[in-house]
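Take a look at this one chain, the form predicted on its own, written out in structure tokens.
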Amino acid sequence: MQARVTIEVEAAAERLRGVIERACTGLVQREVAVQLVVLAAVAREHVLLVGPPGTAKSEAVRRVATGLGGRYFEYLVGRFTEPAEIFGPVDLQRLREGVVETRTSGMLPEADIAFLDEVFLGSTAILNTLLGLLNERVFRRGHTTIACPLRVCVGASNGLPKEPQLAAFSDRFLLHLFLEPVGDPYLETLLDAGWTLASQARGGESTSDDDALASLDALSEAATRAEVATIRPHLAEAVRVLRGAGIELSDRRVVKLQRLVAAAAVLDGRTRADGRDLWPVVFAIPEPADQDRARDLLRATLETSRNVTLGSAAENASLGPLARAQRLERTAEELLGMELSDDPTARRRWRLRLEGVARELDAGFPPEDRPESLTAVRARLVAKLEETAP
């Protein structure tokens, strides 16, 4: 029995993979941003994405929900966005015979992911609306009281709020990622990629895997009953550590830690969660700095981080060279296998990408800490540029 479960977690992770390498394709550094909203959908909790404009977070967002399929509704929250814009309007008919009802049809409380940008603009009451409504997938609004289908909320800001009233409201979204502008060395491949992508867009292009979404309630329903008693007392361990440096993770953050550690655990294809998920706690912390104090704190806890479907979450978390190992020989294993084209542009975009990861592989392994897979790697890599040099 136990050995069908995990053949099932494993196919529907899998499944999933897919569905993060194609939202992935031509995102230039925000694997990490599309891997942690899969995440949270899996452990039915929310991500607050944050980071200046124009650095991809609603693209991010939708395409993974393009990849899952269901009801996606995305909205830009401002200051005078009234609920019935994002909740729906009252149903005119209904209040003539006295009742308050709200229609939903198309709205929030009816999408399976949602995508909120500028959320922290909301009125009041459209915030204590969706506090309702992220906590316990209930809308609550007059007499409407649905239940939501909602698997994952991603909120968008440009920064952290500063007024004490939004805290609550924003401790709703149990991972936080920070963004910054793509980094220099990766201009070349943004801006080859940008234009992919607006030729994509021009055309049209979209892909979805109609099953996706039955395998992501699937893991979720797996990470419930997922083995996290044995990692429990380490993740305890982290929260003291962190606790002691004075970086203070609220009880409810705490608690909910260990469905993110499930989920990581499932979508890893496992049943049992170990030592390689426990990097999900950095992503928990709220502020950046925290976030940073933290890699540093757990370095030695999070060194064996490591996730096959959330490999650049786990590097990012950790910064182990586990994970940014396996990470890049998966990159390059990628690149090195695919049917080189005789149009000169996709090739050229091609050893773009392939010099990217040289030059990568170079700066994060010197020869000597070089694990001997990523030695043979690089071998081929060098081979390989040499061998298609202009």
Second form
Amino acid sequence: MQARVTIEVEAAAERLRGVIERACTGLVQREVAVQLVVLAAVAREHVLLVGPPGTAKSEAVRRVATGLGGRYFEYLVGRFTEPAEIFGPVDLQRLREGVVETRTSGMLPEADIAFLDEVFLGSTAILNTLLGLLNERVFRRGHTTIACPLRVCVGASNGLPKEPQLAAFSDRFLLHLFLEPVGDPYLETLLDAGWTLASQARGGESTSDDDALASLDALSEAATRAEVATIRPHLAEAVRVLRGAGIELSDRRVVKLQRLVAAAAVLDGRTRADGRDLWPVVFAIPEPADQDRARDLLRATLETSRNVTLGSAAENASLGPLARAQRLERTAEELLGMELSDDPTARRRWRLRLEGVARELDAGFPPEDRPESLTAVRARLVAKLEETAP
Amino acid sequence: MKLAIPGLQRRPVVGELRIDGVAALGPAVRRLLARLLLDDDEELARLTGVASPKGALPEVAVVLGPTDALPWLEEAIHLGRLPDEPALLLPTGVCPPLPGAVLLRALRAHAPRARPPLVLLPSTQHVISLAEARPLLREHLRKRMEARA
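Next, give the form predicted together with its partner chain, keeping in mind that what was shown is the form predicted on its own.
The next block holds the full complex; its first chain is the one shown before.
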């Protein structure tokens, strides 16, 4: 029975891995955002993306939604946005009968995945209704009370709100990710990807996996039943370390951390959480500076972090060698599998990227402490570099 | 200049991986030169370097620059500045058993003429000053290559 459950979990995790890979194709340095949206969806939690405009926040979420299928709702919230624009208009026919009902078709209450840009600009009426929807997945307005299918809501903002009532609202987004514009060394890749993206949009290319949403639900279900008892003392210790350093984590967040840890485990194809799955703790810390401190404070605890589906997020949180090795292997395989271009500039750039992987691999892992799989990948990298030497 | 310091073994890097330079020893120096000559002028302009004087054994060369501009080659030693003492570069993954500033002072006491920034290569016990690091000029690289032919 346990073996069958594990096989099902592995298969579902693999399907979501495909969704993530497709969503990340052509997106530069947004793997962590994509992976955290999936983690939150499996944990039935929500994500807040904080970063300047134009950092592909909406694109990342839209791609996950496309890959997962299901109904997607996206809205740019403004100071004058009416609740009806997000939740649906009042049903006038029913109003004449003295009943205040909302027509929710195509609106947030019926969405599987939602993205609310500039979410903190919403009015009190919007934010209060959202609170219920995010917490209980129930939409209540007038005489309308409906259960919502929402898997994950992603909020976006340029910064964290300072006002206490808005800070309380932002606390409902368990995962916080802080995005920066793409770094200078990746500008060519960004330009390339942006161009390809635009061509795909013109061609109407998009791919979704019909069973992906079902796999997501299966993993969510598996996460609620996952074995987390053995990891609990380690989680408690990590929280003690953070609180001891003055990093605030509300009791609500601490309790919910277990869901993230369980979700990380099932996305790695396991039904029992262990030390490899503690890394989401870092993203549950609300402030960016505290997240950085947490990476340092928990360095030893997070050293064993890894996740076959969420490798970039695990690496970003833990800065651990195992997660780094996983990413290097993946990147190397991707580069080795590329068809070589006849264009000398393209070939040269491809070689430089190969060299970049080899450099990071050599610098990060002394030969005697290199995982076997990484040693094998390195041998192929070196052979390819020699074979294609100018 | 050579100095033996115990407890400087390489380990897999935990935390941020900083690669600020590359060192080559002995026969690898020639391969480093050959690899640098493949760079275009724009890429070379992002790098600086130092090399041991003619006749030094083993021959050593160090190239510094942004990570993405550094050359890769077999047997290169990747160097990173110590987070607590940026004037000292060690092979990546080597964590000194004492604070960086203390180690730098010890190196300077041992080699007073070596002006920081310094590179310490524990495998060969080399201490290399980067104070004289210069931009890499294609002509100079070519001459050095030819001198080894």
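Here, rigid core means the biggest group of C-alpha atoms that superpose within 1.5 Å across both forms. This one's a predicted model, so the numbers in the text were calculated from it and none came from an experiment. Positions refer to the first chain, counted from 1.
> My question is whether R15 is one of the residues whose C-alpha shifts by 2 Å or more between these two forms, given a fit on the rigid core.
No, shifts by less than 2 Å.
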